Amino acid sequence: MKSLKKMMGGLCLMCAVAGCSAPAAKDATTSETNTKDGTNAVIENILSRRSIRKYLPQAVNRDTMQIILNCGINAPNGQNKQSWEVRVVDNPDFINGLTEVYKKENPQAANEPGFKNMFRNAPTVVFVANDGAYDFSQVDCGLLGGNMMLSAWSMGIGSCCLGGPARFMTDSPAAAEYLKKLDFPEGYKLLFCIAFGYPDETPAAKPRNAAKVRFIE
(Lines of atoms letter the chains of each structure in order from A and count residues from 1; the text may use other names and numbers.)
(Lines give C-alpha, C1' and ligand atoms only; values in the text may rest on other atoms or scores of the structure.)
Protein backbone atom coordinates (compact mmCIF):
# COMPACT_ATOMS: atom_id res chain seq x y z
CA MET A 1 0.00 0.00 0.00
CA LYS A 2 2.81 2.41 0.87
CA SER A 3 4.52 1.79 -2.45
CA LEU A 4 1.25 2.40 -4.28
CA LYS A 5 0.72 5.69 -2.44
CA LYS A 6 4.29 6.74 -3.20
CA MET A 7 3.82 5.92 -6.89
CA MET A 8 0.56 7.87 -7.02
CA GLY A 9 2.18 10.81 -5.27
CA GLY A 10 4.97 10.77 -7.82
CA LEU A 11 2.48 10.76 -10.66
CA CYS A 12 0.68 13.75 -9.14
CA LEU A 13 3.94 15.67 -8.87
CA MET A 14 4.85 14.84 -12.47
CA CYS A 15 1.47 16.07 -13.62
CA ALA A 16 1.91 19.28 -11.64
CA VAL A 17 5.34 19.87 -13.13
CA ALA A 18 3.97 19.35 -16.61
CA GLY A 19 1.19 21.81 -15.87
CA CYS A 20 3.72 24.53 -15.03
CA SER A 21 5.86 24.14 -18.12
CA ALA A 22 5.19 26.09 -21.28
CA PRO A 23 2.57 24.05 -23.21
CA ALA A 24 2.00 24.10 -26.92
CA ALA A 25 -0.81 26.37 -28.09
CA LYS A 26 -4.25 24.72 -28.06
CA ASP A 27 -7.25 25.30 -30.22
CA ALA A 28 -10.05 27.08 -28.35
CA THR A 29 -12.43 24.21 -29.08
CA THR A 30 -10.35 21.53 -27.37
CA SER A 31 -11.58 19.99 -24.13
CA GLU A 32 -8.35 18.41 -22.88
CA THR A 33 -8.71 20.11 -19.50
CA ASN A 34 -12.08 18.53 -18.84
CA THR A 35 -12.36 15.79 -16.25
CA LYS A 36 -14.22 12.54 -16.79
CA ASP A 37 -17.46 13.97 -15.42
CA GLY A 38 -17.32 16.85 -17.91
CA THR A 39 -16.18 19.61 -15.54
CA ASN A 40 -13.17 21.76 -16.31
CA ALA A 41 -10.42 20.94 -13.81
CA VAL A 42 -8.73 24.35 -14.02
CA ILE A 43 -11.97 26.28 -13.48
CA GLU A 44 -13.00 23.95 -10.67
CA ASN A 45 -9.64 24.51 -8.94
CA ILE A 46 -9.96 28.30 -9.22
CA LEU A 47 -13.53 28.40 -7.93
CA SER A 48 -12.90 25.96 -5.06
CA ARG A 49 -9.76 27.66 -3.71
CA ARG A 50 -10.11 29.19 -0.26
CA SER A 51 -7.79 31.27 1.90
CA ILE A 52 -6.67 28.99 4.71
CA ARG A 53 -5.95 30.40 8.16
CA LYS A 54 -5.54 27.15 10.11
CA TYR A 55 -2.81 24.66 9.24
CA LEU A 56 -1.47 21.30 10.30
CA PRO A 57 2.03 21.60 11.81
CA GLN A 58 4.12 19.80 9.17
CA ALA A 59 5.94 21.92 6.61
CA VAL A 60 5.25 21.46 2.93
CA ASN A 61 7.69 19.06 1.29
CA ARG A 62 10.40 21.02 -0.53
CA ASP A 63 9.95 19.05 -3.74
CA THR A 64 6.29 20.07 -3.72
CA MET A 65 7.20 23.67 -2.91
CA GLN A 66 9.58 23.68 -5.87
CA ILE A 67 6.69 22.80 -8.17
CA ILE A 68 4.66 25.65 -6.67
CA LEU A 69 7.57 28.05 -7.18
CA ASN A 70 8.03 26.92 -10.77
CA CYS A 71 4.36 27.66 -11.39
CA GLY A 72 4.88 31.08 -9.84
CA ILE A 73 7.81 32.13 -11.98
CA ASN A 74 5.98 30.99 -15.10
CA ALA A 75 3.32 33.66 -14.50
CA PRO A 76 2.91 36.36 -17.16
CA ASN A 77 5.00 39.44 -16.44
CA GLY A 78 5.76 42.75 -18.12
CA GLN A 79 8.45 42.56 -20.82
CA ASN A 80 9.59 39.29 -19.23
CA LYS A 81 11.47 41.37 -16.65
CA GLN A 82 10.52 38.82 -13.96
CA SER A 83 10.61 41.76 -11.58
CA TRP A 84 10.29 39.70 -8.41
CA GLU A 85 12.51 38.11 -5.80
CA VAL A 86 11.16 35.12 -3.88
CA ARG A 87 12.37 33.59 -0.63
CA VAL A 88 11.01 30.44 1.02
CA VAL A 89 11.29 29.85 4.77
CA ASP A 90 10.34 26.60 6.49
CA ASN A 91 12.83 26.98 9.33
CA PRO A 92 10.93 27.12 12.64
CA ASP A 93 13.74 29.12 14.26
CA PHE A 94 13.24 31.94 11.74
CA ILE A 95 9.44 31.90 11.90
CA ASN A 96 9.23 31.57 15.69
CA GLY A 97 12.02 34.08 16.32
CA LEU A 98 10.36 36.71 14.18
CA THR A 99 7.04 35.93 15.85
CA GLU A 100 8.57 36.66 19.27
CA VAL A 101 9.68 40.06 17.98
CA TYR A 102 6.18 40.65 16.63
CA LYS A 103 4.57 39.65 19.96
CA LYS A 104 6.69 42.15 21.88
CA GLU A 105 5.27 44.98 19.77
CA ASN A 106 1.80 43.44 19.46
CA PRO A 107 1.18 41.58 22.74
CA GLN A 108 -2.54 41.29 22.03
CA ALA A 109 -1.80 39.00 19.07
CA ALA A 110 -0.77 36.14 21.34
CA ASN A 111 -4.20 36.24 22.96
CA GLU A 112 -5.86 34.97 19.80
CA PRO A 113 -7.09 31.37 20.27
CA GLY A 114 -4.54 28.88 18.99
CA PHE A 115 -1.93 31.51 18.14
CA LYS A 116 1.47 30.00 17.30
CA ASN A 117 3.04 32.29 14.77
CA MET A 118 2.35 35.54 12.93
CA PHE A 119 1.78 33.76 9.62
CA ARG A 120 -1.56 32.22 10.57
CA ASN A 121 0.44 29.37 12.14
CA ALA A 122 1.63 28.23 8.70
CA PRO A 123 4.81 26.09 8.75
CA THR A 124 6.07 27.35 5.37
CA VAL A 125 6.16 31.00 4.31
CA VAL A 126 7.04 32.56 0.97
CA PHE A 127 8.26 36.17 0.91
CA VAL A 128 7.82 38.13 -2.32
CA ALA A 129 9.68 41.39 -3.04
CA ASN A 130 9.12 43.73 -5.97
CA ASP A 131 11.51 45.83 -8.00
CA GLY A 132 10.93 49.44 -6.99
CA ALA A 133 12.46 50.72 -10.22
CA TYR A 134 9.76 49.13 -12.40
CA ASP A 135 6.25 50.57 -12.16
CA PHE A 136 4.52 47.32 -13.18
CA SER A 137 6.44 45.15 -10.74
CA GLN A 138 3.69 44.93 -8.14
CA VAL A 139 1.34 43.55 -10.78
CA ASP A 140 3.97 41.01 -11.82
CA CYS A 141 4.35 39.90 -8.22
CA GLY A 142 0.59 39.58 -7.82
CA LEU A 143 0.37 37.33 -10.86
CA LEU A 144 3.23 35.22 -9.51
CA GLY A 145 1.48 34.88 -6.16
CA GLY A 146 -1.80 33.87 -7.78
CA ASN A 147 -0.10 31.12 -9.76
CA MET A 148 1.54 29.76 -6.62
CA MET A 149 -1.65 29.71 -4.58
CA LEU A 150 -3.69 28.03 -7.32
CA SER A 151 -1.06 25.40 -8.06
CA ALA A 152 -0.75 24.68 -4.33
CA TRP A 153 -4.50 24.20 -4.02
CA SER A 154 -4.47 21.71 -6.90
CA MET A 155 -2.16 19.53 -4.77
CA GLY A 156 -4.17 19.84 -1.56
CA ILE A 157 -2.03 22.59 -0.03
CA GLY A 158 -3.68 25.65 1.46
CA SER A 159 -2.40 29.21 1.36
CA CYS A 160 -3.17 32.73 2.48
CA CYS A 161 -1.74 35.96 1.10
CA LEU A 162 -0.61 38.19 4.00
CA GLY A 163 0.16 41.90 3.97
CA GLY A 164 0.41 42.58 7.71
CA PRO A 165 3.58 40.55 8.38
CA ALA A 166 5.29 42.17 5.39
CA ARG A 167 4.43 45.66 6.64
CA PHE A 168 5.70 44.76 10.10
CA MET A 169 9.00 43.49 8.73
CA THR A 170 9.58 46.59 6.61
CA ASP A 171 8.42 49.13 9.22
CA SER A 172 9.73 47.76 12.53
CA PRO A 173 13.44 48.26 13.32
CA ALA A 174 13.19 45.25 15.63
CA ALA A 175 12.48 43.01 12.61
CA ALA A 176 15.39 44.35 10.53
CA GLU A 177 17.58 41.36 11.35
CA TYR A 178 15.05 38.96 9.85
CA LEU A 179 14.43 41.12 6.81
CA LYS A 180 18.17 41.20 6.19
CA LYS A 181 18.30 37.40 6.30
CA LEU A 182 15.98 37.29 3.29
CA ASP A 183 18.83 38.89 1.33
CA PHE A 184 16.78 40.83 -1.21
CA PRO A 185 18.84 42.79 -3.76
CA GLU A 186 19.16 46.54 -3.45
CA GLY A 187 16.09 48.28 -4.84
CA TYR A 188 13.71 45.45 -4.00
CA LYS A 189 11.11 45.80 -1.24
CA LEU A 190 9.17 43.07 0.56
CA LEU A 191 5.64 43.35 -0.83
CA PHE A 192 3.68 40.46 0.69
CA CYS A 193 4.00 37.02 2.24
CA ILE A 194 2.14 33.82 1.42
CA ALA A 195 1.47 31.24 4.10
CA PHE A 196 1.52 27.63 2.86
CA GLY A 197 0.56 24.43 4.62
CA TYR A 198 -1.79 21.50 4.81
CA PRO A 199 -5.27 22.83 5.70
CA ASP A 200 -6.77 22.24 9.13
CA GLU A 201 -10.08 23.84 8.17
CA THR A 202 -12.60 23.84 5.32
CA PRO A 203 -13.94 27.39 5.13
CA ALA A 204 -17.02 28.14 3.08
CA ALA A 205 -16.85 30.42 0.08
CA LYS A 206 -17.47 34.09 0.73
CA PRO A 207 -19.85 35.89 -1.63
CA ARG A 208 -18.46 37.90 -4.51
CA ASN A 209 -20.08 41.09 -5.83
CA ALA A 210 -20.84 40.30 -9.45
CA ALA A 211 -22.13 43.84 -9.97
CA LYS A 212 -18.53 45.06 -9.98
CA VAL A 213 -18.01 43.28 -13.30
CA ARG A 214 -19.75 44.62 -16.43
CA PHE A 215 -19.59 44.35 -20.18
CA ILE A 216 -19.39 47.73 -21.88
CA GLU A 217 -21.13 48.03 -25.26
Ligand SMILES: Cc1cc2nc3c(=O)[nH]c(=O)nc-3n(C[C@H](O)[C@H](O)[C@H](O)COP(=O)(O)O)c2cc1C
Contents of the next structure:
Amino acid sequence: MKSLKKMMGGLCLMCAVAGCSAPAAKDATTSETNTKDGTNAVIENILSRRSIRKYLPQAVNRDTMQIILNCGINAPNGQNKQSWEVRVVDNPDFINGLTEVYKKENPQAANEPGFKNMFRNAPTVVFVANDGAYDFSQVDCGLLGGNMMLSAWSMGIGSCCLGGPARFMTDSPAAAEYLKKLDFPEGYKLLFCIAFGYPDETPAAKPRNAAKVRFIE
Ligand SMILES: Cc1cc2nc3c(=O)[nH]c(=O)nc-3n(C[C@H](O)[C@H](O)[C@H](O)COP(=O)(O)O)c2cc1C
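Swap state to the form predicted together with the named molecule from the form predicted on its own:
Time for the whole complex; same chain goes first.
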Protein backbone atom coordinates (compact mmCIF):
# COMPACT_ATOMS: atom_id res chain seq x y z
CA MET A 1 0.00 0.00 0.00
CA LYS A 2 2.96 2.31 0.67
CA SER A 3 4.07 2.43 -2.98
CA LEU A 4 0.47 2.95 -4.07
CA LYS A 5 0.14 5.86 -1.69
CA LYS A 6 3.40 7.40 -2.95
CA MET A 7 2.27 6.96 -6.52
CA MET A 8 -1.14 8.49 -5.84
CA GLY A 9 0.47 11.33 -3.90
CA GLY A 10 2.66 12.07 -6.90
CA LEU A 11 -0.34 11.95 -9.18
CA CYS A 12 -2.31 14.38 -7.06
CA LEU A 13 0.67 16.71 -6.84
CA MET A 14 1.09 16.69 -10.61
CA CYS A 15 -2.62 17.31 -10.93
CA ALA A 16 -2.48 20.27 -8.56
CA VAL A 17 0.53 21.78 -10.32
CA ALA A 18 -0.86 21.21 -13.80
CA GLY A 19 -4.28 22.56 -12.86
CA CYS A 20 -5.90 19.14 -13.29
CA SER A 21 -5.90 18.95 -17.09
CA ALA A 22 -7.96 16.07 -18.49
CA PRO A 23 -6.21 12.70 -18.84
CA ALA A 24 -6.19 10.99 -22.22
CA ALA A 25 -9.26 8.79 -22.82
CA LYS A 26 -8.67 5.19 -21.75
CA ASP A 27 -8.55 2.31 -24.16
CA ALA A 28 -11.73 0.27 -23.58
CA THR A 29 -9.70 -2.94 -23.52
CA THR A 30 -7.50 -1.78 -20.63
CA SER A 31 -9.89 0.39 -18.63
CA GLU A 32 -10.97 -2.34 -16.21
CA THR A 33 -7.51 -2.70 -14.73
CA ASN A 34 -4.54 -0.43 -14.98
CA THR A 35 -1.65 -2.25 -13.42
CA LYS A 36 0.33 -5.28 -14.53
CA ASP A 37 -0.88 -7.43 -11.64
CA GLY A 38 -4.51 -6.75 -12.50
CA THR A 39 -5.27 -4.36 -9.64
CA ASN A 40 -6.64 -0.88 -10.02
CA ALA A 41 -5.07 1.75 -7.77
CA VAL A 42 -8.18 3.94 -7.54
CA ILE A 43 -10.47 1.05 -6.65
CA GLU A 44 -7.96 -0.32 -4.16
CA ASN A 45 -7.80 3.12 -2.53
CA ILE A 46 -11.59 3.44 -2.32
CA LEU A 47 -12.06 -0.04 -0.86
CA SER A 48 -9.26 0.24 1.70
CA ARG A 49 -10.30 3.61 3.18
CA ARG A 50 -11.69 3.45 6.71
CA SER A 51 -12.82 6.07 9.20
CA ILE A 52 -9.91 6.80 11.52
CA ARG A 53 -10.52 7.85 15.12
CA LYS A 54 -6.97 7.66 16.53
CA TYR A 55 -4.29 9.97 15.15
CA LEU A 56 -0.68 10.92 15.74
CA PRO A 57 -0.45 14.36 17.38
CA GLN A 58 1.04 16.38 14.53
CA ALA A 59 -1.25 18.34 12.19
CA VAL A 60 -1.33 17.36 8.53
CA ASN A 61 1.33 19.18 6.55
CA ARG A 62 -0.34 22.24 4.99
CA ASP A 63 1.05 21.53 1.50
CA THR A 64 -0.54 18.09 1.69
CA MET A 65 -3.78 19.64 2.96
CA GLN A 66 -3.71 21.97 -0.03
CA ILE A 67 -3.64 18.98 -2.40
CA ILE A 68 -6.55 17.41 -0.52
CA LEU A 69 -8.54 20.65 -0.71
CA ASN A 70 -7.79 20.98 -4.42
CA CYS A 71 -9.17 17.47 -4.94
CA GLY A 72 -12.24 18.51 -2.94
CA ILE A 73 -13.09 21.55 -5.03
CA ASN A 74 -12.62 19.54 -8.23
CA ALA A 75 -15.58 17.33 -7.28
CA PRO A 76 -18.58 17.29 -9.60
CA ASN A 77 -21.13 19.86 -8.42
CA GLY A 78 -24.48 21.15 -9.61
CA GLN A 79 -24.16 23.71 -12.42
CA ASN A 80 -20.61 24.28 -11.23
CA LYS A 81 -22.08 26.53 -8.54
CA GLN A 82 -19.47 25.19 -6.08
CA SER A 83 -22.11 25.68 -3.41
CA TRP A 84 -19.74 24.98 -0.52
CA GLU A 85 -17.61 26.99 1.87
CA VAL A 86 -14.65 25.19 3.40
CA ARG A 87 -12.56 26.13 6.43
CA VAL A 88 -9.46 24.34 7.69
CA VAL A 89 -8.39 24.51 11.32
CA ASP A 90 -5.13 23.07 12.65
CA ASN A 91 -4.78 25.52 15.52
CA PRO A 92 -4.82 23.50 18.78
CA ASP A 93 -6.23 26.52 20.67
CA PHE A 94 -9.36 26.43 18.50
CA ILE A 95 -9.77 22.65 18.64
CA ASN A 96 -9.03 22.32 22.36
CA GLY A 97 -10.99 25.45 23.33
CA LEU A 98 -14.10 24.21 21.54
CA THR A 99 -13.59 20.75 23.03
CA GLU A 100 -13.69 22.28 26.54
CA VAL A 101 -17.06 23.83 25.67
CA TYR A 102 -18.21 20.44 24.34
CA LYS A 103 -17.04 18.63 27.47
CA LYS A 104 -19.04 20.97 29.71
CA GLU A 105 -22.23 19.87 27.96
CA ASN A 106 -21.12 16.26 27.38
CA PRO A 107 -18.94 15.35 30.39
CA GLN A 108 -19.09 11.65 29.58
CA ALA A 109 -17.25 12.24 26.25
CA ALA A 110 -13.90 12.69 27.96
CA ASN A 111 -14.21 9.24 29.55
CA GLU A 112 -13.74 7.56 26.19
CA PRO A 113 -10.39 5.77 26.07
CA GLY A 114 -7.76 7.92 24.36
CA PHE A 115 -10.00 11.00 24.24
CA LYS A 116 -8.07 14.05 23.04
CA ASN A 117 -10.71 16.18 21.38
CA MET A 118 -14.31 16.23 20.11
CA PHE A 119 -13.16 15.67 16.50
CA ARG A 120 -12.29 12.04 17.06
CA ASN A 121 -8.91 13.19 18.35
CA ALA A 122 -7.76 14.63 15.02
CA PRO A 123 -5.19 17.45 14.84
CA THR A 124 -6.62 18.95 11.62
CA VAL A 125 -10.31 19.59 11.03
CA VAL A 126 -12.11 20.72 7.88
CA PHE A 127 -15.50 22.40 8.28
CA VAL A 128 -17.90 22.26 5.32
CA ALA A 129 -20.90 24.57 5.01
CA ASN A 130 -23.59 24.38 2.35
CA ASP A 131 -25.61 27.05 0.58
CA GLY A 132 -29.15 26.92 1.98
CA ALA A 133 -30.49 28.62 -1.15
CA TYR A 134 -29.52 25.76 -3.49
CA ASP A 135 -31.47 22.50 -3.26
CA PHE A 136 -28.55 20.28 -4.38
CA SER A 137 -25.95 21.99 -2.21
CA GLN A 138 -25.77 19.12 0.27
CA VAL A 139 -24.97 16.77 -2.62
CA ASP A 140 -22.20 19.12 -3.77
CA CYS A 141 -20.73 19.20 -0.27
CA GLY A 142 -20.91 15.42 0.12
CA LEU A 143 -19.06 14.88 -3.13
CA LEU A 144 -16.44 17.45 -2.11
CA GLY A 145 -15.96 15.61 1.18
CA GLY A 146 -15.69 12.24 -0.53
CA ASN A 147 -12.98 13.55 -2.85
CA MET A 148 -11.07 14.96 0.11
CA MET A 149 -11.21 11.78 2.19
CA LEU A 150 -10.21 9.53 -0.69
CA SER A 151 -7.39 11.74 -1.93
CA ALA A 152 -6.15 12.00 1.67
CA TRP A 153 -6.14 8.22 2.04
CA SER A 154 -4.21 7.85 -1.21
CA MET A 155 -1.41 9.82 0.49
CA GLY A 156 -1.57 7.91 3.78
CA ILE A 157 -3.69 10.53 5.57
CA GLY A 158 -6.58 9.21 7.66
CA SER A 159 -9.96 10.91 7.98
CA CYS A 160 -13.39 10.64 9.54
CA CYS A 161 -16.53 12.40 8.35
CA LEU A 162 -18.25 13.91 11.40
CA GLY A 163 -21.86 14.97 11.72
CA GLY A 164 -22.03 15.07 15.53
CA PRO A 165 -19.61 17.96 16.11
CA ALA A 166 -21.28 20.03 13.37
CA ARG A 167 -24.66 19.48 15.03
CA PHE A 168 -23.20 20.54 18.37
CA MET A 169 -21.66 23.68 16.90
CA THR A 170 -24.87 24.77 15.19
CA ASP A 171 -27.20 23.87 18.09
CA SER A 172 -25.25 24.92 21.18
CA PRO A 173 -25.18 28.65 22.00
CA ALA A 174 -21.98 28.03 23.97
CA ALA A 175 -20.19 27.11 20.72
CA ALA A 176 -21.37 30.23 18.87
CA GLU A 177 -18.09 32.13 19.18
CA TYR A 178 -16.25 29.25 17.47
CA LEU A 179 -18.84 28.99 14.70
CA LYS A 180 -18.49 32.73 14.16
CA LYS A 181 -14.71 32.36 13.81
CA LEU A 182 -15.31 30.07 10.82
CA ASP A 183 -16.70 33.13 9.06
CA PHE A 184 -19.24 31.42 6.82
CA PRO A 185 -21.19 33.82 4.62
CA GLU A 186 -24.84 34.64 5.25
CA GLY A 187 -27.08 31.80 4.02
CA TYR A 188 -24.47 29.07 4.51
CA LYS A 189 -24.90 26.45 7.23
CA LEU A 190 -22.24 24.20 8.74
CA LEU A 191 -23.14 20.74 7.41
CA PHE A 192 -20.35 18.41 8.53
CA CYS A 193 -16.73 18.32 9.60
CA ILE A 194 -13.92 16.06 8.47
CA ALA A 195 -11.20 14.96 10.85
CA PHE A 196 -7.78 14.56 9.20
CA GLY A 197 -4.48 13.28 10.53
CA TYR A 198 -1.77 10.67 10.34
CA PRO A 199 -3.48 7.40 11.36
CA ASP A 200 -2.62 5.68 14.63
CA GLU A 201 -4.94 2.71 14.11
CA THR A 202 -5.94 0.32 11.32
CA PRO A 203 -9.63 -0.44 11.82
CA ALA A 204 -11.27 -3.35 10.05
CA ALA A 205 -13.82 -2.70 7.32
CA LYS A 206 -17.43 -2.49 8.46
CA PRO A 207 -19.72 -4.84 6.52
CA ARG A 208 -21.80 -3.38 3.69
CA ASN A 209 -25.24 -4.60 2.70
CA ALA A 210 -24.96 -5.38 -1.01
CA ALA A 211 -28.68 -6.23 -1.12
CA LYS A 212 -29.48 -2.51 -0.92
CA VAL A 213 -28.11 -2.11 -4.45
CA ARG A 214 -29.51 -3.88 -7.48
CA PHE A 215 -30.08 -3.67 -11.16
CA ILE A 216 -33.65 -3.21 -12.39
CA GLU A 217 -34.54 -4.77 -15.73
C1 LIG B 1 -22.73 12.07 7.23
C2 LIG B 1 -21.80 11.30 8.14
C3 LIG B 1 -21.75 11.61 9.48
C4 LIG B 1 -20.87 10.93 10.33
N5 LIG B 1 -20.79 11.30 11.63
C6 LIG B 1 -19.91 10.67 12.44
C7 LIG B 1 -19.75 11.11 13.79
O8 LIG B 1 -20.38 12.07 14.25
N9 LIG B 1 -18.86 10.45 14.57
C10 LIG B 1 -18.11 9.40 14.09
O11 LIG B 1 -17.32 8.86 14.84
N12 LIG B 1 -18.24 8.98 12.80
C13 LIG B 1 -19.11 9.58 11.98
N14 LIG B 1 -19.23 9.17 10.66
C15 LIG B 1 -18.39 8.07 10.15
C16 LIG B 1 -19.23 6.79 9.99
O17 LIG B 1 -19.52 6.25 11.26
C18 LIG B 1 -18.46 5.77 9.11
O19 LIG B 1 -18.20 6.31 7.85
C20 LIG B 1 -19.24 4.46 8.95
O21 LIG B 1 -19.40 3.81 10.19
C22 LIG B 1 -18.57 3.49 7.97
O23 LIG B 1 -17.26 3.19 8.40
P24 LIG B 1 -16.01 3.43 7.42
O25 LIG B 1 -15.97 4.92 7.08
O26 LIG B 1 -14.80 3.02 8.20
O27 LIG B 1 -16.20 2.61 6.19
C28 LIG B 1 -20.08 9.86 9.80
C29 LIG B 1 -20.13 9.58 8.44
C30 LIG B 1 -20.96 10.28 7.60
C31 LIG B 1 -20.95 9.98 6.12
